[in-house]
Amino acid sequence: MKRKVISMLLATTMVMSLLAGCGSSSTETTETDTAEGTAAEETVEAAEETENAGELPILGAGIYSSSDNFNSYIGKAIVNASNGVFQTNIDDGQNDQSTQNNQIDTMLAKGASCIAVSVVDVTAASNIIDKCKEAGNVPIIFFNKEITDQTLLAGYDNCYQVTSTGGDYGAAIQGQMIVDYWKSHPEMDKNGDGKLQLIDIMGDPGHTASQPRADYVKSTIEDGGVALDLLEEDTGMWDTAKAKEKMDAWVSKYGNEIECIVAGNDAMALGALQSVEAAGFNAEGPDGEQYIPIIGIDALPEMLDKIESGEVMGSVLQDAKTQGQTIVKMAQNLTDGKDVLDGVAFELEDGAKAIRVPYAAITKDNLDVAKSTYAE
């Protein structure tokens, strides 16, 4: 159809040339000529970048649920990664597996050549690489969600995977903050006991993050030297209103006792804040009367701002906008039949098909660390 339209500008443009030259001297009509000969070419290539930015390979790429935030941050930066190099679209999985296996057979139906999803649940991730293999051998990269199986990515040739640093899946980091934030801060120990009495809001039990960030910051903190008497530990599901619901009852119930709040992610932090500040808390900052410091993990732009104006102490990067440049270069390498790691900023963790983007402490210090990351 495109064809057809570049053949009929043409016939046009010829057509308009022989009309001027009726009317026009030889040398009127020679400059006319070339002035829209010239003005022909450039329509033709016009058209046909056009054409030929249709042509780009398509990247299949999906997150487990918009709710969370980071996925939607990581979405956004592998769309902004795939600008000239894929066509891409990010699906929303819904935190159902039976939807994102249907948008997985579209992508492929619709001739993907290469995945990138953040699988809802990871034990699902055996059946989508069943499906690229039926469809091909298409290449499939997984993010976010940890594939912990490793035999089962290296089963298959093009199958990797892209995340923050395992194991501790940052919460070490988190935990060394606050270890630091208490030697420093005298006035964190509200009662003197020696104790830190802390509430720790932990993410969807399903996340393979989850529970880790929960074991790894309390053991951090023992291990810094800090006794720890823990107050409540619930799962707010990584969810602002979730986690508000949780630390509600509990900011009623121990009001000025709690002496620090830990938080899976940020959205979890931001629900405890609003919590918090509605009970009389935090709103002026470490200088007020009554203060309880917050951190979580993931160092997203809206957190950024509370960081910044002191109502909370801090939070965790985990660089979403690396991950997805990342991903994109991965998925340009395997679609054109490179090594996978050619311009990739990093090396495959030993033993493992995956790519490890390291986690960095987040405070009113080094904001522009983390701001830099969604600059576009």
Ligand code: BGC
Second form
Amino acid sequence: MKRKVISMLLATTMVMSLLAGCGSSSTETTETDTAEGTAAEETVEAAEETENAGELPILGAGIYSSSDNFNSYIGKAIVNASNGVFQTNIDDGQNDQSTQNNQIDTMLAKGASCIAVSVVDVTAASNIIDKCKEAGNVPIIFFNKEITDQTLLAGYDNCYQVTSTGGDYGAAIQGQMIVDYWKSHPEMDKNGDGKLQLIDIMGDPGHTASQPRADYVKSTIEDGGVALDLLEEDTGMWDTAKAKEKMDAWVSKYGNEIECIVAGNDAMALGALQSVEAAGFNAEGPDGEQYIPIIGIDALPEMLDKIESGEVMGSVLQDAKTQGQTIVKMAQNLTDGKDVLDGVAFELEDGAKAIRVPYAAITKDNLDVAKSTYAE
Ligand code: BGC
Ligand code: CA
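We have the form predicted alone; now please give the form predicted together with the named molecule.
Time for the whole complex; same chain goes first.
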């Protein structure tokens, strides 16, 4: 295979870093040790040792930022599913596209048989695809951050993406959960005006899911027959600390007038929880003296405890484990030249070269569903 030849040629200069990067055992081979053979023989030896040391193909995998909890869980799921199938480790793009580009260059130079990344910047997808093509048509699977320009994926046979279902990005489920709670808990309408006084904490505006989540949660609430009074809506950048900072200002401005807090992800919902708890709300759950229903998306393990204790009303599971397993299975198929969907439990979305893993509503009543998703 062309890629293998490239990696063998690179082996003399790269063998040490390659082996270190792949977590394989190191070898004694160096370029300067020519006592027992020519440099050329040593090159072949080094390449052979590389092949033997790393019998498994390399999956070049990366997430856009390790400070994003949800992405870190997908990374873990990829590593777990790669066991015995690929050598891999998860590069941290540090929320910087040029850092991630360098990481992808290195993965390709190491002879990765497939690349799987959540991009820092969705507009960089085309450049990343070009890198893969130039390296010998190496397959690439984008995940989490959706590439909405379908022509990019259509333009390269070896390109796919794995995300969660639908253009609403899970927010219709979230909105419906709020409607159901409103209908079953009349006390949610604290001021009795028949409207829901809502705060919406949005994700990073540069991210494909942020605006649709904000739009669909509100439209689903209204379509469900609940009139909305949107007190505040602003970005928390998917981030706990940033969401807390925004919420600190809002809770001191509105206090008990707030009837619900909806967040675009759990990291921000947890930031909102810290803020309201510091102001005397939620620590005792819905039966406590002061309570504001909070709802997020992802159903992260750290959120499940808060749902169990009643401090948070619910979340929407994004199935990181199934996404990671699906990515690895597709990568394996592409590496082995099989049909990309061989042994994959999902179909490609019509015209989208995308696998969509379903979201699910999570409350205190079905925490087990989310727990099993994150179990090793
Ligand atoms: C997740 C967020 C995450 C974001 C980052 C979203 O799908 O729900 O938790 O921060 O992706 O890419
Ligand atoms: Ca009200």
